[in-house]
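The chain below stands alone and is given in structure tokens; this is the form predicted on its own.
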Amino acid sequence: MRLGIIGLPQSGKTTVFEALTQSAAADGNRQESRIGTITVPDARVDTLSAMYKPRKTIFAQVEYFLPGKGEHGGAKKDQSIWTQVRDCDALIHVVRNFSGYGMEAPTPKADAMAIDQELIISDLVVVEKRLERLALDERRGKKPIPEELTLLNRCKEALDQEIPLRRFPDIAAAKILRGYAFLSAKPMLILFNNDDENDDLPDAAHLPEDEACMVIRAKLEQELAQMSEDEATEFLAEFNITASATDRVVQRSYELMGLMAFFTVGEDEVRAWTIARDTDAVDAAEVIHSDIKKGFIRAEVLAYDDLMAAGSYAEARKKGTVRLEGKTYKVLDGDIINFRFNV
């Protein structure tokens, strides 16, 4: 999973990027993109490890994504941002709350609609020069697919309305569309960028519609990830951080996109394996190869709750909650599954 971090400037996007990543201000040109991959922290995965002892204990990864060069805005407007972002699979989007030294006052609401309209011009340029091509392959005789036609032309009718695509489901999970990797339908966390002594989210009068949001203090969540985790637990304390903004936002993410986790164990290697909520077990054996989809023959699941009652896979098995499920078994958050498959 890929999160594309954007925002206007002086939003506080390198700051969080440096938080979420625990990484340390880079050397050089800071106009330069800069990824950083992080562990999602899974106390299953923890307790599974313990049990089994593996040789290897494999988290499931995020991948934070900040763009270089060029600044949102205006006549600065850089589109070159938007094409780095288009392959991510969500967007973070920074927006300052907090006041500075020859800042004029925080307008979070206005700040975050600015972005927005910037992702929905980038797509009606989009989505009206396939029109137009549509339009000209038609007159030549050639008659474009109906369904990519009508949601194109929903995503018109959308775009000229100013609504980002992410407000209807349908034409952003469309796989018809997803080859014009549409800004304004991926999944959008706002991140509220605060000052050091505030921690709430701002007046409901300033908060953008239906939108997932959260706060997050950027330069104290930067000073704790340079921190030992003697001094990082003392700080946690004194500042009120129940946990740290990587946990936060990592969970808030996954649930934004609709993600979850399921395991393989062994004593070679116990692993999370990151999926969509709702996949059949037959896509789900594609996650780990493409053979073992090809050749499914069953999926042998275990509930992780069911194995911790158990105390064992053994014992679970006795107690019959050792299933056996086909093709079409909608894996479940926190399945433990051994795929039986024959290529």
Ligand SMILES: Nc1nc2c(ncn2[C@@H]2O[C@H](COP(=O)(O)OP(=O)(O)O)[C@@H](O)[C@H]2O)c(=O)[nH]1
The other form holds:
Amino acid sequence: MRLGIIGLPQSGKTTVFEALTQSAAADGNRQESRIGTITVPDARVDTLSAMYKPRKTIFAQVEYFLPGKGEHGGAKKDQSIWTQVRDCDALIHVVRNFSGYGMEAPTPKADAMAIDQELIISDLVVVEKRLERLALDERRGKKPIPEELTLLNRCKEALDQEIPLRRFPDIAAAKILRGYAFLSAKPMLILFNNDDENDDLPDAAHLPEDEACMVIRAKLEQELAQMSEDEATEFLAEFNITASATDRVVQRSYELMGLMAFFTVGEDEVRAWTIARDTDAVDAAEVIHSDIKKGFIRAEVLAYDDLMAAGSYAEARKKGTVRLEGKTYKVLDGDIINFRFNV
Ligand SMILES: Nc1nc2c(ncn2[C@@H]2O[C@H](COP(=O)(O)OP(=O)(O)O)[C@@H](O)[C@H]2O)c(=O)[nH]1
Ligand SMILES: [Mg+2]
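Next, report the structure of the form predicted in complex with the named molecule; the form predicted on its own has already been given.
Full complex below, order starting with the chain above.
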């Protein structure tokens, strides 16, 4: 899973990236795009690991991607940022809500909308090109796929009205549109980047409507990321910060993207795997290995809570809470799965 960090210049994207990934700036390398991998905290994995004492414990991971500035100026530069984030699964949109010497007062709502406009325009270009192409094909006797045509026309209608595609869950989820990687269809979390002293969201008048929003104090968090544990504890108390920004941002992004985790356990490895909600068992198997999907027989499933209630896998089996499920079983958050397959 990859989260792309976007936002206006000077909104704090680099600072947010460094806070989240706990990485310091590699000086002189500022034009390049950067990727940071972070581990998704999950207390259930800690518990399973304590129970199985495996050789390896593997948490889910998330990648943060900070687009590079590109080599060209002007329009081409902007274009390249959007091209760079096309294959991200979701967007983290950083909006300036801090003041600084020589800066204008923050205008968070207007700033957020300006970026949204760019996403919308970028998608509109893609949709219009594709519709032209389909019309041309049709004149040459090639029939378009009706579902695709209908959906593309709906996209165009929405984008023409400056409505981002993420407002339409069926469009955002449509398999047939996936290849277009529409930017405004991606789940987006707005991070208001506040002054150190301010822990609040902008008041309603300055909030964009219908968006997932949270506050980050990126500069503070960045400083925090570079402290020793002792220093950090003191600092957290002083600024009234509870969970680290990373934890909060990851959690919100997970919710936003409709993601969840299932687990595999054993003496060798305890591991969390990330899947979308409503994933079939056979597709969850594929996340581990395509062979498991191909040779899928059954999924042996035990809910995490049932394992905790029973105390051990063997006890859970005696109680009858270990189930055998078929290919189309919808995996639930916290399922512990043992796939039976042959290759
Ligand atoms: N006061 C304050 N300054 C910040 C904050 N986040 C970033 N800055 C400053 O704003 C400037 C731009 O930040 P930067 O991360 O480079 O923005 P980018 O252009 O979006 O990558 C830098 O001087 C940062 O130190 C913040 O939360 N509070
Ligand atoms: Mg930057």
